[in-house]
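Starting off, we have a lone chain in the form predicted alone, written out as structure tokens.
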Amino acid sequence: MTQRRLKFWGWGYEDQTLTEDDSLMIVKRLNKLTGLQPNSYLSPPSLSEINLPKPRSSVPNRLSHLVSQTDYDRASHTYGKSYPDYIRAFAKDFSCCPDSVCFPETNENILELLEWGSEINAAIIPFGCGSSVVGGIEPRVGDKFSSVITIDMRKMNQVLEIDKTSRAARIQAGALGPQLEAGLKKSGLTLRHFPQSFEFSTLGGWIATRSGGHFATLYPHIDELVESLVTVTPKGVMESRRLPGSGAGPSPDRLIIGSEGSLGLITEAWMRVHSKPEFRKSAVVRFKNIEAAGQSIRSLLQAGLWPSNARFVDSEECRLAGVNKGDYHMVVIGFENSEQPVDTLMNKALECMEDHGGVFGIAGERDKTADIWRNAFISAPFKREGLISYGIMHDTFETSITWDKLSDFHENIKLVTEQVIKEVTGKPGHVTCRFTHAYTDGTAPYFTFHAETKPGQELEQWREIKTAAGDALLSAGGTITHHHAVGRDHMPWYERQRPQLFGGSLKAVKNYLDPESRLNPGVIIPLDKESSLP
């Protein structure tokens, strides 16, 4: 049987590519709901249509079993899944592709590849499955390197060991979400980390970018699930001690978590796992006022009721998803447990939400609105490709903010984004928001925007919108990213957000672990005198 192959230019597998008619249906629906007008159709690129530059380095015989220089491998490791990545892919511009793509199977293989990179003066790009939406894996590395090597971790994909007593598992970093869960399932265990990119991202990628999962309240970030790490650096292999907790100085794991391949390649991790939940309960609660929806979740968490999931979606995003006609905001709440029923917890949570004006339940029928939104959420990356093919800008940005600032923050960020879209494109845009993660002290607003574009000016228009939104987030007290990572696209704001002394400390650590600065240049540690935005 022919193995399914991932698209080299977009989301998912090649057999999941939308037809022109499929894309047109998506565009027509958006036009009906928002009035946004499409451009003429632009078909996705085929491999035969693109011209890749000749590799600048030859592969030594000792490494030939690990290295590929095929057009498909080089093209499929050029871009992630950001809006500018799509624009350049549709323009058939793969000029920044890596020279070589490597598929190691052991830590020793990685050390050999790092040594080769030093020999030929190559930048090294760690790669999971390429789902970055912030320029995290693109070979945009400056002028000091003679070549670029991408190291794809997906052959290191096994669940190596399970400790059922401690509920932990040792897992290789190249395991995709489905592979990881399949390896745990036979023991009745699960990681319960389900980002939107679950099918097309790896454990190492989640850890390196501080991923956030769908069960976003009980297990907010991958950070809390890491027990210990093995990281291969140019200076050698670093392995932290496996412990439930430690007060022995700054955590070596916390240094690597979120380092985005700039300090080393994560190769395996002991992860805290969970028994498969046997008892589950979910509900949809409607609110007329978005501030009341937020207050209900804040009250819920501050009262010590910890659902597995509690997110709220504004009325306009509900309308676009087909959940309702834009006449209410929606809170989706869920509880789960492997040992005992959760009915009592759910009843208390609903009482709390009712106190804030929430309405739940439909007499005589199951509420299917959460299912409708969930299906729209999962299919969104595919629909996005259809919109982009017709010249509609579709992008997102996410942040976090404390509860005391939320109401003004949400309103102002939407207003700034709408205003800059109109200034840049000359036409009204469309901005929606959902709140994906919740904490006792705040929440994570996640904005989606659509805009008309002028052919040939898409990148410039996107850059102006992205810049205005990023500036507004920081000015209002938010973070430039909550779970999408820094990559190259967010570096200008990350440098402003982090304390200056911390930035200098990170650079000193990189100079020690990666003395030739070959690992993912421009990510976390800036390139000298070079803009990060594409």
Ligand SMILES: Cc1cc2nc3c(=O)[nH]c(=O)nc-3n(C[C@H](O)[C@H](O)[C@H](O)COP(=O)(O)OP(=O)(O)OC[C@H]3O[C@@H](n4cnc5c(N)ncnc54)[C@H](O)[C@@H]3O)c2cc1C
Contents of the next structure:
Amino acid sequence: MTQRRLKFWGWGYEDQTLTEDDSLMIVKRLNKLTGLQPNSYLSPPSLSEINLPKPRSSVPNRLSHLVSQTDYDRASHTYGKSYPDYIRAFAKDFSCCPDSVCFPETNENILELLEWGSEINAAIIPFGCGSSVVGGIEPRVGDKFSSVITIDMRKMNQVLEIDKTSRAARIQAGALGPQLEAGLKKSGLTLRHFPQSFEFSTLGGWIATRSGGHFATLYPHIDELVESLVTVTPKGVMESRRLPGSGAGPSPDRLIIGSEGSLGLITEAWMRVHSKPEFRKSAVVRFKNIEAAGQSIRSLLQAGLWPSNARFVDSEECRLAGVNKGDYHMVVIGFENSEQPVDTLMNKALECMEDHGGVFGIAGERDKTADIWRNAFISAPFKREGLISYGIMHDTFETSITWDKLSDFHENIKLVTEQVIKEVTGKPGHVTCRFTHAYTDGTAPYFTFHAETKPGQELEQWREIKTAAGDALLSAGGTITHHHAVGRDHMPWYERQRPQLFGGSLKAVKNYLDPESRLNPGVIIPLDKESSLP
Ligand SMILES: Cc1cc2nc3c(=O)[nH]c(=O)nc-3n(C[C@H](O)[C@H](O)[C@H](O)COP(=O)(O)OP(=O)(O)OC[C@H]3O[C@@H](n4cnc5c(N)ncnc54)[C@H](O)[C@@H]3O)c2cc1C
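Since the one above is the form predicted alone, can you give the form predicted together with this ligand too?
Let us now look at the entire complex, which starts with that chain.
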């Protein structure tokens, strides 16, 4: 039986590639809903059409069992899954592919590979499953290296140990979401961390990027679930102590969580896990007014109700997803618990939302609109490829903001994005928003936009839109990213956002752990030259 291969240029498996007809249906539907006009069809790239540069380094015999230089491996480790990644892949431009792709199985293997990197003056790129949407794994590393080695962690994918008493599990960093959940399920446990990219992203990638899961409150980021880490650095292996909490100085884990492969390769983690939830309730609450919807979520959290989910979706996003005619915004709210029923909590939450003008269906009856939205959400990464085939720009950006600024912030960002799309493309675009995560002090607005493009100018057009949106996020008090990470694409804003002294401190840490600056150059710590978009 042949193994199912992931697309080397896109989302999911090769057998999940849309046909031209599928793509046409998707683009026609979007045209009907938004008026955006497609260009002519461009088919996705095939491997035989791609000219990869010759590998600049040969593989020593002692490492040949760990290293691949096949076209498929090099091409499939060139790009992540951002809009500019797709544009370059569709243009068949894989000129910046890595020279070698390695598949270690142990920490010792990784130390050997790091040593090889030093011998041949290579940049080293840690790789989970390549779902980065911010240029995190792209070999855009400047010109001081003679080679690029990508280290793919997916052969280190086991749940190694479960401590049921402390409810924690030791898991290898290369485990994909479904692999680690399958390993935990046998013991009735779950990590309960479900990013939209769950199926095609790894534990190590989540920790390295501080990913945000689906459960929108309480533990939205992976950070709180990490108990301890093993990280392989060029200086040696760093292992933190398993502790439920510790006041012993700055946390070694917090240094690595979010370091995006710039300080070391995370190889395993003890993770806090949960019992499988037995009791669940969800509801959809409709609002006429965005501000009221936001206030209702804030009230729930500040009252300590902590729903497992409280996700606002604006009326336009509802309309595009086929949930409604754009006549109301919705908040999807959910509670779950492994020990006790959640009906009382749900009733209290609904009461609270009703006080803010929310309207909901009959208690206890399943509201299908949440399912419709969820299905649209899950299929979105595939449909996006159909839109790109027909020249429609489809991209997202996300941020966070405190409740006191939310209303102006949301309006301002939407307006700036709509204006820049019109200026750049000459046509009105389409911008929608949802709030993916919620806290007692604020929320995480997530914007999706669609725009027409001029063939051959997609990258320039995208750069202008991205720059205007990024600038607007920062000047209105938000962050350049709430959970998509920094990568290479967000560096210009990250450098502006973080305190200068903090940037200098990180550089000093990098100089210590990675003295030859080989690990993911240009990510988190800038290259010598100014960072820029692809
Ligand atoms: C369709 C789609 C939906 C998404 N939804 C979400 C979402 O809901 N929430 C969210 O947070 N993100 C989301 N993302 C972004 C992406 O999935 C996350 O950033 C994810 O954490 C990356 O995991 P990965 O294993 O694919 O890592 P990669 O993309 O391979 O790598 C990401 C970064 O982490 C580093 N890295 C990877 N593994 C290791 C390791 N073991 N040690 C050290 N560094 C490492 C890489 O060098 C790179 O800088 C989405 C992306 C897509 C395409």
